[in-house]
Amino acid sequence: MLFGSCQPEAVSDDCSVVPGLYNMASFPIGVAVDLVELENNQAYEALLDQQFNQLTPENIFKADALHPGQNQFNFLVADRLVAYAEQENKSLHGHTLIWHQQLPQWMEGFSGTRSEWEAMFKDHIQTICSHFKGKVRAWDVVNEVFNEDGSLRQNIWLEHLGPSYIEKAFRYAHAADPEALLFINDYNLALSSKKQEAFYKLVDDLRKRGVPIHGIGLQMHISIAFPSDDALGSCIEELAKLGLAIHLSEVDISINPYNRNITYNTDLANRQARKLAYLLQAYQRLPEAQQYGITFWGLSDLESWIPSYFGRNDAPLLFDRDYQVKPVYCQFKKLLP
């Protein structure tokens, strides 16, 4: 395997903040941007401008959002970020054109002919497209499209307009916006061998075609205690193979996974910095062309996504709920150069 049995070095001493880590990094450094908190909470603000130079909207970027109604779009609060990212010299990483979750209402209840599903549909992504024409560096077109055992997941686009949806929605973007690039994104890829098979499959078939499209969104929701090392080591060089850009797009590492009665502490800290460590060191491996950057989702603890959703203490990001740097942090920043 490419990246043979390598380990990563021991957990850095250096725990301080750097003014500027991407700067550091010879690929973007991205985060899940909460609009509410960046716009009123002053922490926040000074650090994630501080600290990453791509972001990408959490979730206002999501068709409830900029699509509530069938005849109605509503740009004013993405155009928020826009302006900000614009001001502070930062790139966009549009999240997420189909997907089948958070659609509003009238979408998921939407009634008529095939021919008149693909229109609302190809003008949803057109539409959205054309609107941050030149604002969004790049797109994830497709979200979440198979089942763990390889099977593409049922949605309302693969029940009214069949398999070709996911070709469709790329031509479509593509159209509307030719410059940007266009991701298809995913999850457990690591962590299932039949999930991770039907993705390249895919993958390399609309390639193949002549489907524009640029790039794979590796999401990495993982943990300290899964997937193994070599895994993830196996999946990104595997996926690489496909010649497109490679994002880590949702990076959190979970030290609660199994929902026990825990205390964050210096082993769970370290197992932490020490799983980080491999994925970056796995991800620098990549030919430089295909380092489109590593997302982290959320930019503190405080913001993660798990402990409502699981319901469970954790503590996956870079810093703490208090907004200091963590050893993973430390890690992370000692192995960028």
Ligand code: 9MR
Contents of the next structure:
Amino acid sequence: MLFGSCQPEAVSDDCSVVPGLYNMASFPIGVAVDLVELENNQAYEALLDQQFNQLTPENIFKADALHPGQNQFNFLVADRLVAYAEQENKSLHGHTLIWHQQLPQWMEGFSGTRSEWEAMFKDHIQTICSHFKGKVRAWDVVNEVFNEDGSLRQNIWLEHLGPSYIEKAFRYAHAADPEALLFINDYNLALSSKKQEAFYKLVDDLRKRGVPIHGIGLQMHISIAFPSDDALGSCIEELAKLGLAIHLSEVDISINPYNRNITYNTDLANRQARKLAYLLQAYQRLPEAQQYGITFWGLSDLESWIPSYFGRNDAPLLFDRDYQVKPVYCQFKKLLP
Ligand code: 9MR
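Cool, the form predicted alone is there; where's the form predicted in complex with the named molecule?
Next comes the full complex, this chain leading.
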């Protein structure tokens, strides 16, 4: 049991799980999906199916999964999710083409001339985009390219291709799947003004030069303590001025960011609910055409990456470890249009 026996206050009667969230919303409501759970856990599948209509593969569309050898792509597993999405009429958000993590070993150790790097980079993007052409609504083309101080993150792509790798990634992806919406995705943009400014500048520059970029993914791994509501609101408002689609792409709200010995209680549950309500209301102030969707980073507290990654008790998602709704779900649902 995560936090002892203390439970948040009982969920009120008007918080029914039916109809599901996506039936209440004017934009897609997404979730990061774990295919192993989806295929083997009936309760997981039922809840996911009922509540969400857009799926982001949490791990199985990353480079190490799709491109395990230089001349070897593996789409077998990913295609099972594609089939599920088609069958259940859910859209798919591809995550992610170019990142510094979850790279296959051969890619990290690749040695070649600049033009060989370029060819490998292009082949990676275009083979994947071509395979999923017409099946994904959008791609996170580049993920987490900035450091907190606004400089470009050192990664194999920057090292071997220079800063233009970002622009090239969008151009290659677009050539392979002209219908897919192409996103740049990053975290902590509301926490670091330097990062936010650099992000704005880069996207503005890409857009003005006609690079095919259509959306901004704001990850939103946030907590009840930070960023402040004002910082969150102004980040969304500022970046929306670029006129692109906005995806709250990886929402979770930690209740224990300082790793304290805490007990999940009504106060924490309510603070979490208020934080998400604030985020949703800031999102709803955007022009409708820019509301691409809101995606939660996991179905329930049981699947969240946070407890294992940070080694702490936490409960950052809409459903508890028994797949029961939490106040944060009820509040969110109440405010959907
Ligand atoms: O949730 C993902 C977790 O299962 C993986 O182990 C981890 C590997 O780095 O990636 C997690 O998802 C990340 C996402 O792909 C990009 N933004 C940050 C997410 C949380 O780390």
